[in-house]
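Below you'll find only one chain, the form predicted alone, shown as structure tokens.
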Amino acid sequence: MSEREPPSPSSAARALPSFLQTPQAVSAHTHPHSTTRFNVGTCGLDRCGLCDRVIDVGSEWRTFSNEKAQKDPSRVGDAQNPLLNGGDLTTMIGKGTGSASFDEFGNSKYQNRRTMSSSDRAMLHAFKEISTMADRINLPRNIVDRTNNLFKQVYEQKSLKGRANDAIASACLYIACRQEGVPRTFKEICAVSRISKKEIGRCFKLILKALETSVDLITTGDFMSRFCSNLGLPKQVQMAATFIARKAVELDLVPGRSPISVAAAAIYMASQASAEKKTQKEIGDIAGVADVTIRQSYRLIYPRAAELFPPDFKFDTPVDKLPQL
């Protein structure tokens, strides 16, 4: 008996359905007539039976609507934290709630072993404190990340031994804000932390020396838009205050004065010349400076007030009618 000859390629092609007779390789994943069945792990074509294996990337557990407020059990483990030394590879056992979690004496059957080092625990506590402080003053994530990196460098160098970690974290947050171009005052950082302004200032100088880094000098323009926005002043007053502060610095009218006090005095002068007048106390509460500080800076720039306003400023109160403090 003669052996049966295999079908020729042309006859095999004629045996396939017309929608499969293509020169390219056929894949069930990309074909428009495919059906995916995650319960059996296959993706097949309905008309010819071509089948590919698939992996279900969905949740391992079902999440019901009444459990949305609780933790989602579809994934376990925290996100990777490259700042910790292996802290992302540890497993923390949660507190048991059922009777099977306790022995006959009432002790927990499953307890965490102290696998996290003391340095990682200290850094983790500092990272939580930094995140809390940043949330209170609405700082973005990139500043939090920079602050965490600064704290890790200082902590690993052990150059600030004897200083509280909370004080170091507050100083790192102040440095990160200045390096990212959104500086905050010491009083603003002090208001969201439990550390005194003097201690934050000391740690700030020690960190700059230890890390051999520097920060840009703050100017009046760094705070002007935020202060005016918090005071509810219009754009015209903000631009006038910025112009006044910059002109006063260029004419050397406020030698030795901090940019914050100069900005506060410029805002006071611009607001008094406009229809949106603000008191010294209102400006001082936002800028974090005392009323007497605003008055001292204002007295230095008042004699040359006519030269400080921009040419296109619309006066509601003339320059000669501005208050003389």
Given for the second form:
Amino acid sequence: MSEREPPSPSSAARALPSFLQTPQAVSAHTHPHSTTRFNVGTCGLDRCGLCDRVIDVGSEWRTFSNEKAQKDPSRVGDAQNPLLNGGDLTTMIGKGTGSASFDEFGNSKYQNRRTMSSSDRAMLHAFKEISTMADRINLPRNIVDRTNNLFKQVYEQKSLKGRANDAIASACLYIACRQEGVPRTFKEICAVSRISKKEIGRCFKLILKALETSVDLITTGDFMSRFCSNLGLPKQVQMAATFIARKAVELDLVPGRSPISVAAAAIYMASQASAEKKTQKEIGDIAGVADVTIRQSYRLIYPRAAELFPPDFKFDTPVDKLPQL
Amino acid sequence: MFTAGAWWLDVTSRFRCVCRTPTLCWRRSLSSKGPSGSSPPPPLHCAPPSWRQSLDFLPDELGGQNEPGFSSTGVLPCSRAVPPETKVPNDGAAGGGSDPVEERPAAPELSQDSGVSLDCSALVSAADRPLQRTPAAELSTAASPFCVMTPMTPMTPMTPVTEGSGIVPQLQNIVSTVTLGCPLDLKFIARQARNAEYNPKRFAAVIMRIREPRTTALIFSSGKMVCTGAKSEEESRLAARKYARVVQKLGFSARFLEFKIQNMVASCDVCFPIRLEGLVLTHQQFSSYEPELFPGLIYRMVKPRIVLLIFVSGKVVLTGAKERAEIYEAFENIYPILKGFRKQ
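Having seen the form predicted alone, could you give me the form predicted together with its partner chain?
What follows is the whole complex; the chain from before opens it.
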């Protein structure tokens, strides 16, 4: 609990508190021999005892997002978000609550509560938008974080400055989903965003070029679990549909068709062979594919339907009784 | 001498080429004046060197009148088609003694037609110089049985690394611009000219169409014009001249300045299916393949700067070229890559 007295000759300089030391003094935090003691709030060097204070930038006490949302009594504000905000130290004056905060005309005193760094304002707005979009399709936190990081990188690069931030945010969301291995279709992102599919597609390509990254190609299996559970199909049907789609692509029965269309056709075939039959329209609604497209892809895989089913599949409708469109 | 009113009709026939490669076929005079003295040099692009002398059978109507603005060497000041290394060497030169065959089109300054008025009295053929096109490796698919394809590799003997692909992309569209040099009254033009539409609320230009060559022009009030739809460089230039002529006849002092081809689109078929997924994996930094957005792979070649749309069926569309040679070079570059991703 006691600070070790620095025994070295330059102890006079080091006796000063850390925040008064000259900049070229050794920073205790980054020194390889430092130990951080959070209970004391110090970070000290082992050999010479030079100590520095640690400022905990976490929040003061635990707060839960859905608990007493109005009356969060945190006096130091939210947990700092250093990666994404660049150290936002502005103060915002909140809306007054008592009667003393209003002047005689009913206007609130302290009207100007909007001053914050303008460069961050657009970014914060975009983060909020990303969070809203992700919430609509129940995306996990890791995807949202990745999206925020991508957006920050794109925003700082300024190469896409003229594009609407919402479009860039939507495209970043799409890229993040892809990078996490759980791609969402463009139509799904469109559904939660106000931007058109064309614009999201354009921004997507521009962002890939700006950040010099690439994404993996989508496959039929990426969407099976989501589409099948949205349709309420049991696991066997989902596995059968996955197998059918993969086999169809391997046998090159559907050259040039979008993987989404092939997946939809495979789901249709699997569901029609099982007890839970779904119509093309239902599958088309879930997958975002037109039912004529499902029909086209289905016609391509129908001739070899027998080899496409997994060997252990229990047919409710045998292969030769599958609907022929 | 041509009649002033209908010079373009003669030009049309002038540009008809048996080999279907009007841009690269040399032209001889259409008029009754025969070739000056010696036998005309054969079309260079059509044949390997040893056969050049035997191509006299090509009909006379492949005439070319020297248009104003052409250099005195008789070179048509249009785009140079071919990079120098693919030019057929001059050995075994053609039977024509005077042999302007040897002349290469000079630097691009010849390709600019500056300040030339369309006054037909200037249409004097300087001599019956054959108008020469740079020989390019090109296949003529039509009549001439002697036309063979020559690869883009140099003709000097080398270890044959690759033979050419044997496929020649066909031009589908040429976009060119020309400045008419005077401001125009679009309402007047739209009223007077046939086949012209003008809807200022929708677009600020007159859209004019002609039937031969089948092209469309956007004519702006500043006097600039964009000509689209031609299938070859010559056709594009001819069409642009026709439009300029129309504008001139309507009373404006139109000239034919700074004709430039801005974009060329070509397509071809490699005749085998292609594994686009493999191609996008190996050529990630050039390719973009998003089946949700577009069924074809978009390959942005760096040198030459051409964009290729590659489809599963084996069809390839090349665009972004300013010169024909860029298209051929790009296709020759991509062909071995596509062969490597052939579907078995």
